[in-house]
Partner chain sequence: MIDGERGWLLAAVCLYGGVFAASLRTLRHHSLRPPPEAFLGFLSAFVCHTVFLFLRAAEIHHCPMTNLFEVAAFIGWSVALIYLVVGPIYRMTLLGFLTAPMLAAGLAVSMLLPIDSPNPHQFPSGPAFELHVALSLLAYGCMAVSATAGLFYLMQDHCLKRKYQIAWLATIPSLHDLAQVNRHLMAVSILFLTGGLVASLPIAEQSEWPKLLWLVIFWFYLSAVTAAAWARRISSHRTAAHCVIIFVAMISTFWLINSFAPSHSSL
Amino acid sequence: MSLVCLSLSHHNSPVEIREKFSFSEQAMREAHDIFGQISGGEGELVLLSTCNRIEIYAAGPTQQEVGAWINSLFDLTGRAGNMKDAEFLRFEDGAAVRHLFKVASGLESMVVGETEIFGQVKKAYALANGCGRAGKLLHRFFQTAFRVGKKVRSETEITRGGTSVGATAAELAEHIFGNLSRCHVLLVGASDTGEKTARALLLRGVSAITVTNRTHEKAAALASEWKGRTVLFEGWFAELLQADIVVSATSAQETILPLHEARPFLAQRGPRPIFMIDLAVPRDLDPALGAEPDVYLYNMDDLQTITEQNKKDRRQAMLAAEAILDAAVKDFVSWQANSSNWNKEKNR
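In the form predicted on its own, the structure of this chain alone:
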């Protein structure tokens, strides 16, 4: 069996390209079913779709067959037309193994060492397994990646210091406002990334928080925990009048705050700065908002410059992590190449 990984991430593609290939959870389930039909049940598939990366891990008898199945998947999910704009990196077998191990360990993250990606990879594997597309090879592949990720985090200092997008966004807010104690935060959406960003802002002294989400019960639970308030999702635009910081991280597949909807509220604010951080892919907030007076709009790609120092601070830990990966990749590739072991697993 051969392994293929295609990767589109913040390393090689801007957010306006990544958002064209992102998958909602329902779209991922449909894609796994389509892949099973394309491959006649032979192909294995795990899709990873986050704010910073869209990756396809697939396995089949040969590289050529797997590549053809992936091309058909793009076509049948309506993404083939965007391929001319994308530059997917392709990894095969040993290179694919190393890449996933690096992703699961946080070495490929915008904020090196962040832990959120580990949970996202586990969730992607669980969804594929539930759809019946994680077979013997991808099962062992991902289980090994989880062990490697844990080993890297426990045996190196890769997680030392601030290791999340949320912490980076909170640091940026401090650059804009200075002391955050008088700032009011509006959290739009209750995703893990948005929640962690809100927590990071609260830890830095934010005085008030309002939460809105399509599922009001989830918003209410978070607001209660943080001694904040909630507003119905249908009317959250009015909260722009008092918010100093807007954190938006929904799973919507289209813009939720167009410029023409925001302008009346921004005009009523007067000359007061508002910091908007768009953590969603596809983006929640109209990019044109960034040209409005007193609006500081940042998306996931804008955070990359801030995280460059993070990489320098973790250089030694990254070298130690790479040594762990070297041994793990060698072991896995040896197992994959051992046909007797593979046949034994396959026929169990």
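Positions refer to the first chain, counted from 1. Everything numeric here is computed off the predicted structure, so don't read it as measured data. In this text, the rigid core denotes the largest set of C-alpha atoms whose superposition between the two forms falls within 1.5 Å. Compared with the form predicted in complex with its partner chain:
Annotation for residue 78: C-alpha shift under 2 angstroms between the two forms, rigid core superposed. If you fit the rigid core between the two forms, you'll see the Cα of residue 294 move by 2 angstroms or more. With the core superposed, residue 259 shows a C-alpha displacement of at least 2 Å between the two forms.
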Given for the second form:
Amino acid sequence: MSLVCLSLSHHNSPVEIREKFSFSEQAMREAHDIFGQISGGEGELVLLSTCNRIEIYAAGPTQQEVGAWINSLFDLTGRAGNMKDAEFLRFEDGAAVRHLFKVASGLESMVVGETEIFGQVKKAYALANGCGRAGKLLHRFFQTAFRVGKKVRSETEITRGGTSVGATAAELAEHIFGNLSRCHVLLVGASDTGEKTARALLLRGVSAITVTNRTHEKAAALASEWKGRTVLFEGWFAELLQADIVVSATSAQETILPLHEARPFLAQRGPRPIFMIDLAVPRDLDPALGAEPDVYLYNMDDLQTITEQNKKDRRQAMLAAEAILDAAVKDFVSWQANSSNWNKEKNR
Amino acid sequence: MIDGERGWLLAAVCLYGGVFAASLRTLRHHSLRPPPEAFLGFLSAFVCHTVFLFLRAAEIHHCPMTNLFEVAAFIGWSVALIYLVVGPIYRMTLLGFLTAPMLAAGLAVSMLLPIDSPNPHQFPSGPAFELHVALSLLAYGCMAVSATAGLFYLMQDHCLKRKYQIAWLATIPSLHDLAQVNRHLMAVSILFLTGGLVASLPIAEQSEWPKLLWLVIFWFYLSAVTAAAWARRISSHRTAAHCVIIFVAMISTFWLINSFAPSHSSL
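Alternative state: the form predicted in complex with its partner chain, after the form predicted on its own:
Let's see the whole complex now, leading with the same chain.
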């Protein structure tokens, strides 16, 4: 049996092209049925369609036959007309194996090491399995890919450290508070950076959020989206009593929270940690706050430095991941060769 | 030639060492989460360790704390017990990771040193005495772990405040979790220490007053810090610092104060 993979991803094509080839769940089911008919039930197929990649993994007796089946599939699903614009990368056998292992491990993702793709590959395989199109080869191929993906994530630092300012801030918050579901976030200013950071914190489990902004309507819009509450900008200092995490990102030209104004509120809070994230330039929060007990103050530069270091670490981790992939690809290719030889012997 | 009960302790040392080796394998991959077999290994080591203490007690017809070797084995046993009881937060991270090698090394050294000789002194016996010794040693074990958690808290806090990026610190629990471990262990330490203190009252001789005074001072210090920590009157940072101070002060004055207490100096 031969393996073929066609890949259209954020690496080689813009979204305008990718969207022409994407498959809905229903379309994927139909495509699997069509492929079964084209190949006379002999071909195996798994379709992966996410916002960043459209990939076709197919197996059949020879490369030529599989290639012809895929062309017919494009034709019959109304996508052949778009082929002139698309630059599908084609991988065969060992190269296809390496490619799927990289995808499942998150090495091919836009944010290296992200974990969402693992679930998406699993879902694609489950759908193909449900349609009866994942045979012996693709079954083994995908199960191995899941094992390799897990191994890469657990044995390298590929997933460690945020790769955006928001993710880095959320990770630091977890170092301080552990589980963020108990934390109360106060967002000061409705700027894009502040919003992204608040979203990253919400994604990590924060359930209570308060928003304040000079233009109250903007704050209200964000608060209603996040099921949070708003306070008037004039009285936001009082919120320091409740907040565990303060994200400040206003466009003010001077410090909006001087040390002497914050001190009475910090004293009233008692010995509870507070994480202050100052994303504004010029800075919103008095830098002297960082020296106060139980205050952890990070500004934009601090977060960017950590984020850059995390990215560097992930690139280093890719080398370790490649070593795991090399061994796994070698094992799989040798299993595939043995299995083909055994089948040939059996048919002789 | 190793006799029966020391053989059990040797088995425990090997198993603790094995757990450490298995955990090292995961550390090589930058993870402090021990493999599943490590927990089973630790549990088996704990069973061997317990069998040793049981057999030794049967042999000497006394709680096995009559010489330094037995005391080391008992403190090690209480640390292992805490490891098993405190749970996953502790076990999966650096604190737990360090327990197995600490036990393996500590017990191996105590087996190699010539400190396991029958003690010629006549030890007081009876349930009150043995309860006093057992509870006091359990309290020291809890305080040792609490001090380690406190030390990790201070390191983590320092790095977060100063914005230092130290990779292995990312694998230890959050400040919140460390503070929680600290508070719980301090409370348990007080329970054990109080029990040990109360059990010693009927058997304490007049000449024991320096030791008793020493213990009461530490009891008050520990109680005050624990109460303040539970009532959130002091910060977790200060609580952690006090945990370290209490343990270091206690250990560094332990042998000195024992030399003034006739029933303890024979150790």
